[in-house]
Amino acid sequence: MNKLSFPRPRQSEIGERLRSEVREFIDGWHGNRHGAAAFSGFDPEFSEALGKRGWIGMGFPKRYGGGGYGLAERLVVLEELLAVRAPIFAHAVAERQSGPLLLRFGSERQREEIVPRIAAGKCYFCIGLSEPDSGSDLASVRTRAIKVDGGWRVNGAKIWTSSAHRTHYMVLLCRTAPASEVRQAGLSQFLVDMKTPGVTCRSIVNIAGDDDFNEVHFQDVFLSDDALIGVEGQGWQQVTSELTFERSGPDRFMSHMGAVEEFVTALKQQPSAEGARTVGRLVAHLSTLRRMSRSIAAMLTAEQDAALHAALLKDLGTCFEQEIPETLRLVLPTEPEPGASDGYSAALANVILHAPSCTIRGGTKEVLRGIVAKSLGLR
């Protein structure tokens, strides 16, 4: 059980000073940030404004356009942006995991050409992992990259790829060697320009009517040798380190805060003891998840393996977010209605429609609990 020890998070005076600066910046921002669905807003103008402030890629080295801060400072800025449902979806994936991946495993050319653009809020990424008929079983990847003269020829398909139709690059996981008894072996990662001939995106409209998800097809797509990220055949090890960043941030348990905020506003008009207990319970859970997230940031800063901790946090965060709609409805029943003038009704409809997708992002509950069980020697 010692593997489940969460170290004390690092306190950051610099981060706390940044917190007030971010709040001041948000107060002066006149774009859309209070809509019911704005927590996932895709707004390049807002991303570039953050980039000019140095608030994207804060942990990147300065030579690659970063701020030279630590993960603790980055979490402070991210918490403040998520709390007000700022439209950060354009740059979120690139900053959270693609940039760190390139810094750790990418070639010098990839780092010099792309990472500074990420930090400027001008370069966006999607992730090519899940495949049709395979769900979240990444080890069953069937998209193939075959070695040809001067590069690789890729054929296959990815699914549930967020924002593939409006991002500049994909980090693609491919099979580069025949499948063997070790299912995770023979996989490699590639940097794919989404304008490459042979790459096509098909939008998937979700239950909320949004088209964030895509099915992405690769037909005889040629990638030059320098598109390979890291070492051929080491894709599994690289992608699991990348997923630790995806699973451990506050965006995995704060995306429904808009509904909670609207609930509290509505509760002020109909105060009750049960309502007070509900708010207290939500805040207690949120505080615990936040403490765990900051602890994992400290582990990552110390270059410790936090895959188990990140899987546990992501699972708890998913449960927390998916329980919010029913928890709120039991206290303040209302008719959920997308686009309603009543903020609570609109926000409640939004989280009801988006709660199922919380499971998909960053790994299903089954996958995450499998990681936890295996790490503890239970399977």
Contents of the next structure:
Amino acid sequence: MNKLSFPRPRQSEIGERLRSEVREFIDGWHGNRHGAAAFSGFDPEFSEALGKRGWIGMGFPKRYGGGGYGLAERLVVLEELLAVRAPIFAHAVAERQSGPLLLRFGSERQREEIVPRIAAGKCYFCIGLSEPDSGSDLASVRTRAIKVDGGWRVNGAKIWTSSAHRTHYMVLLCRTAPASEVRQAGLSQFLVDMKTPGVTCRSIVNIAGDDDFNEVHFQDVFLSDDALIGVEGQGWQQVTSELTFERSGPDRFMSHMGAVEEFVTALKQQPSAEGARTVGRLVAHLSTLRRMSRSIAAMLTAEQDAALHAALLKDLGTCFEQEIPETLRLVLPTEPEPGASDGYSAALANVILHAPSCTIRGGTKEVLRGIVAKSLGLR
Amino acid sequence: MSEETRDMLHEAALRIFADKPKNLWAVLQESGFDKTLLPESKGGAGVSWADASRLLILAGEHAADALLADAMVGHWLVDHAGVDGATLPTVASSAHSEQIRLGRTRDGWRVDGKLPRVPWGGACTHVAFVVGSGTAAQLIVLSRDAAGISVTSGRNLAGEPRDTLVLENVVPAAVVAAPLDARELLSLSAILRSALMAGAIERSLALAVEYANLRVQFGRPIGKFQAVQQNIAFLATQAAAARAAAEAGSEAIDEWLDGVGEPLSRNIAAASAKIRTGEAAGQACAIAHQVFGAIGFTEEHELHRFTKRLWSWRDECGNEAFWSRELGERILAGDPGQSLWRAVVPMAKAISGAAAGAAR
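Show the other one: the form predicted in complex with the partner chain, since we just had the form predicted alone.
Now the complete complex, all chains and molecules, led by this one.
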């Protein structure tokens, strides 16, 4: 098989049954509706309601509070939630990558204590990767954990950490040994309770006016021995496998579906050939991306390495997201205004302001293309 | 068909293409690749359309100078019409019903009109096409040597024959109820073109990677320069998307013919295949040529064998704009209150209605 081929995904009958259940649940949800205005609603009430239905951590084993489903079923639920811009941001990171990370590399105590709370929609995570001087060059992180009696002492700073101010834990990547010739060596991951003394959080407002991301400082933070996740010095390998989860899901190509829906609603009032052509093209892209994402889920289920596939998908998916406002605005011109009463104008404003972040967060497209180039035998 | 047989078929095709025989078409015919969709009882291999598409991806990768896709569909249709002796059948998938007049005289059927740009229309032994829509669709097979057929030869950018046949009072070899209507045939042909395109895009990528690692400028292979790497990596994303779209389209054909999927005319994967591969083709050609610089712009170099086919195939059987508009209009014509998402991702049939209630 060709390196760039994505295996045929399987259709999950259980997943399709879940799809109708999720739609019914969403149609009957009377709590906050974040809708098109919010890029990513943070709503613990909604997260807990999902947890009660068993729709968080669906792939986790049952004994850790999971549903014992496969990744295919998880994708169905996730894409249905993303399609209606359901406020899933509170638990999304924990369920997407922190839970799977702990299940794979965590200690039994970490798994027992935390994973069931993630599955219940009550425990939220942030990811401490980027630093003020370390963004795309992740191996250059300088936050340092020094071995002390009974644990570790951490000093340093993380930045662009989404939701750090309102999550319970951080998975922190830091140096536990000086950088050697192999720059990726000597990195380790820690489980950090955000209430630990010495951890401070300062929110950073983005260009859309949201305060989603943060700067997090660590000043002589003491972490006990059992805060270490996995193996000391294996942080890089662990992060890489975690990033495959981060890069391969529908959240990498469905962020701007709200604007597309508003566009389609408006288009039905004033149909045009150009409008129809635009919708058809977007749907062709969306349907191809969905297939590729489901295909990666099948690869992960079969325990195949999908790092290259995930990089390809995230590049394609985020370029697609980013292109959406640029495409729509020329077909159905409007002056974008945040919070406008006209849903299309408001949604367009929202996606224009958020679009720059698509190809940056979770690995810039340049970094992803570097991964692809390397795998092709260039470099 | 077992997975093993399928792999053997794939390997056999790969060997033939890699050998680059001078008489490629004769070798492919001898091995029965043109009849591969027919059941074994009729000299075929009984492969699925998805498997046939995988062979076409290979053909595209090797710029196979042959009418494999059109002959495969041609054999399938000619067999359906019960016509014997077609050694080189082709298909006129872009036949416009309004350009064809099918009449019935006392002596039987007569056909008049025009079949535009038929692949190997001059050289074929038979041409199959469908007129009409829905259950009224009729499959017509003409013998190429029937009286009243005149040929205006034409070629696509790659030099592949695309001949226009003018029909005057032609007696068809067969007229039968069609297994698919004219639009569905166009869709099916578009999907097979997508498979060929996915293969040609992958070869453009492979050639670009190979050259970037060999060609030294400013003291190092150009593949060491990030600007070049980024372009080639982008080309790889397009190759991956094209293959995924083409495979999804071909699977939609199988599901439809097996009676488990939606009609091809309503299937999103079917419409998406040509849209996505067509777009990828344009991007791929531009990047591949940029990587090769002037040498890739010469007739001597082989790159154009792939890029000219891509530039041709993307406009055959409907281009991106054609299929995008068709798909978009279909979606917009749905229930006005329904979201785009729920139009694109309908609930699976098996669990709709009463079954869903019972499952809860």
